[in-house]
Amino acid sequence: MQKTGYYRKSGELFLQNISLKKLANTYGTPTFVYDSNSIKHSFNLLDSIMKPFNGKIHFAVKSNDNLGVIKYINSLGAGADVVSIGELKRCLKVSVKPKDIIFSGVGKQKDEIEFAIIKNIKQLNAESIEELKDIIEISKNLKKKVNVALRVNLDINAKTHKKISTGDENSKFGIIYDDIVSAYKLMKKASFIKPYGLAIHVGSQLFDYDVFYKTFSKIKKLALELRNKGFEVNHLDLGGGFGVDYSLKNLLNYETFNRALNKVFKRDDFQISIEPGRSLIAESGILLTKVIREKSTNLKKFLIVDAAMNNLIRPTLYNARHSIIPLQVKNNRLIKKYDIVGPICETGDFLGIGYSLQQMKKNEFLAIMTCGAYGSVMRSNYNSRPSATEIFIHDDKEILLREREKIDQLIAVDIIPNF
């Protein structure tokens, strides 16, 4: 029987019938480990919710852009949201269909521009009127008709961490609302821009009902006073963000992105797609780690462990807090307060500071949960540190999408100079 998300069997970390300390020994660490089964069951649930909406949604690749992830993804049924030209043949490398794809991001240069229309991608979302202008000029030297969407800031505060709000004017994204009629003149205007409707997106980790339906209400608003000028507003981007509790203390679950979307759009004839990412996936990760050695202070008692922050930048970068568990319960193990740590050379370089765990040996492993958005995708190579293994496990079976980085193909990169 196939098992969503991992359980403990004789105390020993599983994931569907497969022993993750048996993986740790087998591939090495660190290591990123992705659950088949709990990615279907996150699609599942929203695919439920956008179904009666005749909705699509399409994956935030730049949440995990490994390609075994975006196959498997897109082959229950999503399409991709990208924001680089990287990404976008990434997609099209696992046979994502171009009509799927929606091209966004603050940046898009001439030649992301010229490909996603050349490949006829199913839509560009244009973040400022600047961009509107290079689009049309591009779409007319390729003599090349490209759908285009206007994403909008609706200046609306979020409730997120800061590093995630990309909904307020003081943001980097989007086109004011004030200004969104004029680029709607641009558009008409523009012998190959296809009008296609609005996006939005202001922020990640959000749960609160009030901003899905403040947003809602106000994109569903200009969308209506748009049609009322006379212009062509059929599709609306509603963007993603939805909130995962990294403690593990409450089930994913997209109850108050459902309550406002009903109350919003139930009876509406707009055509309706969402860019989920973290909610996909960040459950189905987690992180593999060794530990190297305990060390004490007067003050605090630290696991050195063997990932860190190039491979996990979320604790550092965003003071995060994943649930970090042994692979073995040991039921005579003393309960020590831990700072864990990597070997990096920075005093940011932590996974996590003040955990209550059994006392860690010397080579024990520890899980870092929920590491499957925003994981291997922000990784680096600081300190000439390898990259980590990624393994994915669908129907009891091991898959291995990326080989540990070795540290001769780092050196290899760089070109010694004749001096």
Ligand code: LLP
The other form holds:
Amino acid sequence: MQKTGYYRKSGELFLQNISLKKLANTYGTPTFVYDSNSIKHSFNLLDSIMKPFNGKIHFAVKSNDNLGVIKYINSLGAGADVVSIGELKRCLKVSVKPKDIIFSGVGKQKDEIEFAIIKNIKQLNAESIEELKDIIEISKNLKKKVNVALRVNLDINAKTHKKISTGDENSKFGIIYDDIVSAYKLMKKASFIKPYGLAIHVGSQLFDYDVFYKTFSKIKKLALELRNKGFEVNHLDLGGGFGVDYSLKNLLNYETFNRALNKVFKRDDFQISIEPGRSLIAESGILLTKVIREKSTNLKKFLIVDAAMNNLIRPTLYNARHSIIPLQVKNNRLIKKYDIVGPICETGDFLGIGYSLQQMKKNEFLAIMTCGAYGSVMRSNYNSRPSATEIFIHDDKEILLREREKIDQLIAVDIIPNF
Ligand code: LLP
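Same protein, the form predicted in complex with the named molecule this time rather than the form predicted alone?
Up next: the whole complex, starting with the chain shown before.
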């Protein structure tokens, strides 16, 4: 527990000065809560690793696109990495400077590329020769220069969950090695493209030193090859993917990344940037949920709670195991083995299978830990369920970041036909 900013006072879970039970009672559940101190801690740690390289951190907005979160992380000194015009507009809305924004993503459309070029963002990462040709044409029509980096695919096995591996040649991401020289030639010829460098991102939830080492060595080798051929390669965007420990056992430390970075890039003149999402925000967040009721069968004990896969899809989508703990510890309770499930009509709607917990009663609260990244942002309205409330805790004060959706709002977007 001490590994995060969350702590207990008389068995009750607190964050900074705030009682989470009180928050749950005031704002209702399900509710996401984020701890500013945890975000700051993670940012500072990474920043100190990047300092010797003059490296720049760009927050991967896909991990949490709440305006308040983007604004806070930007205030710490991070730029942003976006993958859609929507995320780009969110960043601009909270005054992230265009010169601090990288636009990645495999399927950028014409309006998105145009908007990014007009806004003068720092860099577009091209993910294929086909996309590069579109960018060249659009910049020519606009008669406006744009920095373009090539996102490369160097066929690296990231040793992570299949659904979040992006670095091997089976994945849709990046330009393969054989096509890179022709892509660079295209960029060099185009009058409105400034060849900026290379980008890579091999996957998410990475821990392995060898994966970082192989990725960085391969991209550096390629950059040097290109330089030898007379191409300009000044910037290397090394992606994100730094893993966090969902069991809460190990402190976030970026150790393997740091070691590989220093091994490969010490004394180089490349300008390095990174795009972390999860490691900046995951540990800051928890999801508060209320027990609706217990249900027992011959085989199982279920705790049915008011959060569901529409609030947190990670357990069912990636078999992720988030730590789940009571908001109030009661020492006299029996320990029981529960499947913690939501109200959605799917067997896949679970938050945790086989958790040993103190016996829980109706209307008591649980905290699902490490939910700051890829939590609320992956929400849906399945079963006509509104999204959760989001609250930020900063300087011992609670700040409402997103109101709970109202069912009427959900219904209002449908148009009733005149049958
Ligand atoms: N840059 C690019 C190009 C990416 O595709 C991603 C993540 C990142 C940066 C940030 O990676 P991070 O530092 O957050 O690992 N929904 C999944 C994770 C999907 C990651 C997608 N790409 C999950 O909940 O585990």
